[in-house]
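In the block that follows, a single chain appears as structure tokens, in the form predicted on its own.
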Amino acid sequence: MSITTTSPAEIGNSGNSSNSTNWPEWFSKDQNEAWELFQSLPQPKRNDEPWRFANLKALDLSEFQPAKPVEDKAVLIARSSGLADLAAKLVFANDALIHREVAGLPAGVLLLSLEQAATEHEELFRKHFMSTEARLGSKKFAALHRARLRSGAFVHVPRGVVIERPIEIWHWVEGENATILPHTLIVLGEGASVTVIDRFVSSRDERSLAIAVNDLTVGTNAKLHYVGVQEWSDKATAFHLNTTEVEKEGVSTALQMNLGGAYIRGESDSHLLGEGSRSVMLSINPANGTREIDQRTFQDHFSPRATSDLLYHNALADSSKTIFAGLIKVEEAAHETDAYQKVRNLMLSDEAEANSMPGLEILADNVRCTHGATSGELNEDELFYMMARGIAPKQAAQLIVRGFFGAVLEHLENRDLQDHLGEILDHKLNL
């Protein structure tokens, strides 16, 4: 089977088709610019390294189309239901924007869609939307991302402020065979810090395709805690393409939770640019059914004494399938670097397939760097603990499925935001 190399139904004509009026002028010539790139780049072949075992076919997004208007936009904002102390929310549907709440940002702090931060404070906008190339496989992707751009959440919090309550933003995808193109830029200033979730839900159980970009830029002494929800329907195709910035002591911790999605391509490309810095790399993956989850990574350190730290946790189950390849790059200058990476696969089938592929290129000296993946089955000891006590075999399977990925969310500082993740990743895994 041939890969075609249109977009999805071209997600409109030739020119700019970001179905708004309100991108500046400016902003629809670099769309322009964007279509040309992604027409000219080649669809990705079996030999290319970035898209090693990954299913091509997969790729052919010729039958999606854009996404129109949600017929009842009430329904989804009262579904858009989350953590229940929030200092704001936002949520989108089909690239619009629907709903806007704010409980008490503080002064200063711009909560903003794309295209109002585009027109409102260009400089900022243009300094740090998609100023980094995609360099893990799906520059093509994020090229029609952007040539296709609608509309999107821009979150700048400004220097020495400190948000104490969570930012949520909801992104909802209705309508066989639609495309919608999230997309967070989340801009932190010197000392600032904020906790910024991303909802990403399809309606209903139908055919989608996502392609959703982030922008995560933490000033010097700022502190980020992003996480992404994902729980697209069973059938949906989506690519979750990052790029994060650390400055000078700045920390960025980033989990992706991947709890739906039929093909889930997700690149995270984190640069640790300041001396001090710190990137902190979580995701968490059950797959069931014939699910392919596609997971790239790259630790670029380029200061000394910073600090990196990547797990990734799969339990896959049926036919499923997770592929990982990651990189810790230390460049020359980046001496006393502290870096790991720990891929770790709970396999619950025979027939399941976990590919794992860490990496480490280091050009500098005195640097501490470690990387790995692990594979295992269920332990027979903890089962039969469980199930001495009388707790069903299929139960206490789930148990120490959730326990595994209960290990991840321990990572985040905010309690309540743990809980909250668990309470959804108890209702995937049914219990």
The other form holds:
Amino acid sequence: MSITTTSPAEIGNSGNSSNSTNWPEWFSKDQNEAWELFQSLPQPKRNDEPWRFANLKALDLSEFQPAKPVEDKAVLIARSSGLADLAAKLVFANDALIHREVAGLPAGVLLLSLEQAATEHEELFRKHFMSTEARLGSKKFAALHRARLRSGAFVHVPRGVVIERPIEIWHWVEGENATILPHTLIVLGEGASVTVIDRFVSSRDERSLAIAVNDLTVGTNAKLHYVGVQEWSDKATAFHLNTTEVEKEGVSTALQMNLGGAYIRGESDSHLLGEGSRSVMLSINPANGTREIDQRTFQDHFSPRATSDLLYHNALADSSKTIFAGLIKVEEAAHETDAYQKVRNLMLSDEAEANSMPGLEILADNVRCTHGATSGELNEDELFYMMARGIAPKQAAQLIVRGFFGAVLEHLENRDLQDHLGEILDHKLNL
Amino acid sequence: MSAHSSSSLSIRDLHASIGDKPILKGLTLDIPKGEVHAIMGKNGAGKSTLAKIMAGHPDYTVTSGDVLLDGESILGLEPDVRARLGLFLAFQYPMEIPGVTIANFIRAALQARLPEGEELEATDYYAKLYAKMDALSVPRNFTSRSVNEGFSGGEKKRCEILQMAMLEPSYAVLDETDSGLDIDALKIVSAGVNALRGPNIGMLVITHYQRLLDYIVPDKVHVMSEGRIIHSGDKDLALKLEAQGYDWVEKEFGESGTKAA
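Having seen the form predicted on its own, please provide the structure of the form predicted together with its partner chain.
Up next: the whole complex, starting with the chain shown before.
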């Protein structure tokens, strides 16, 4: 059959041979079904609510090709330098695990490639791998991800185990029009705790496609810190699709920093499953040039006394564009829900465009939901104060932007992590 | 013309307005390097406006006159350029800048003074910063706090003087640095200012109260009224103003248009 012109025809084909050796037989069947689903689902259309205001032209993926093995693994491993004090580090390049470094992981922790996890821990893998449908618009692209997945990271922290130092996972893409499908699957047992940082990087200034998925499962009383630092090249197209499930009294704090890319589509779907569970959803988005950052979020409260707290900060320069559409839904049983949603747009240019669409759907009683979107410009008095210290206006604006993002970083508990991400931001903003 | 003109901050017959409203109406003042001058005057005399205009605040329009820094006009220069030329303004109401730490803020200000491509040396910077903080009784953990955010009045003013100490300007204008300070804070701030006095800096201290001048003893005192300097004298003039108020000086010098020396 002919493949629709908006599909990346060959993505993953070159990986099939390795799939057949590294993945269990049953997963190939799973992938075939996903491929059929991908093909059967229509391209998003102008009138589709989840794609309102979106640039549908960016969804033409026809020119993207499967990624070939990278030229120089050693260089990318050397460039995979982030936090100094880590529990472990994984480095993926064009969807192959090229480096695994463990400084110290408590007994029972699994830190594996996805294919190894599928082979050796089938039950665990099946239970948590893409177990919930992508329901914020990208079902088709999630199906493509699943159909052509070649590797990914699997983190399982069993009951009661606390990993003090962070785990860092690097995902490199290399090659003009190369496609990668990064995946991070994190499962925390009861009372477990871990911090995981995903780093998404282009090895060169090339056009590429990434469809990245992360599944975060936070067990009863467990505590997860997850950070995605996206630094794709300024020519890249990327999807970052997240699902978070939090059980009773569990806490997930997830931050997505979008520092690169030409077109970024983010979907973040939090399921507050257990009583008293909590999900903190954060995002830092410096948009410049013609970058488009399109983010859709869902805070879905299923149980009583859960809290969700969303804070997205967008700074828009040049003729950049952002879209935020967020829904808080309080299901019937979710009494005493406390949900908060705030998106702030700092407009640095008259040419930039910020679209904000907050939403609420409440089916329970006695709940507290706050949502709002604000847009503002640089404060002239702050600017004058900084200039009176000798700081040039452009640099002063960058500092104010840095401060605007710093307010989001403050929501992370780990001070070292805050500082580290602050340095990455400083570098990005030329401070 | 003053003999100090090539090494002074000189304000020459300055007229300025906000919108259509004239605020400065022919103000002339000369602050030689090495001296500390004070401007006193009633609320609404235009004291704070003068400070902002010298720093280049965009809300005000200079309609005539000039401001010379070491003989060069700074009118028409952007505020940041004036600052890098050596002019410092300690704000009456310092701005809060959420998320920008004091350490990063001052570092950016120092970095802005370096030639393109030259990096501030971090170790030296922090050593100097901590030394100046200690001298001003600013707790060291302030370096990681956002600029002025949640600071008390005294903390804000100490932070202004800290910035002045770090930036080492040739001329400093201190706008009501005493406002909102209790006596202990006033002593600390004054000691900080006095420590910076010397042959390489000229200071203009703007104040409403004589109290500050007990601690920062000026070489000259000027009285400002309705946008002009109407009378000048030595430090005893401040005491007389404190004891007798401003009415006598306005009556005696205000309408005649007598200019300051």
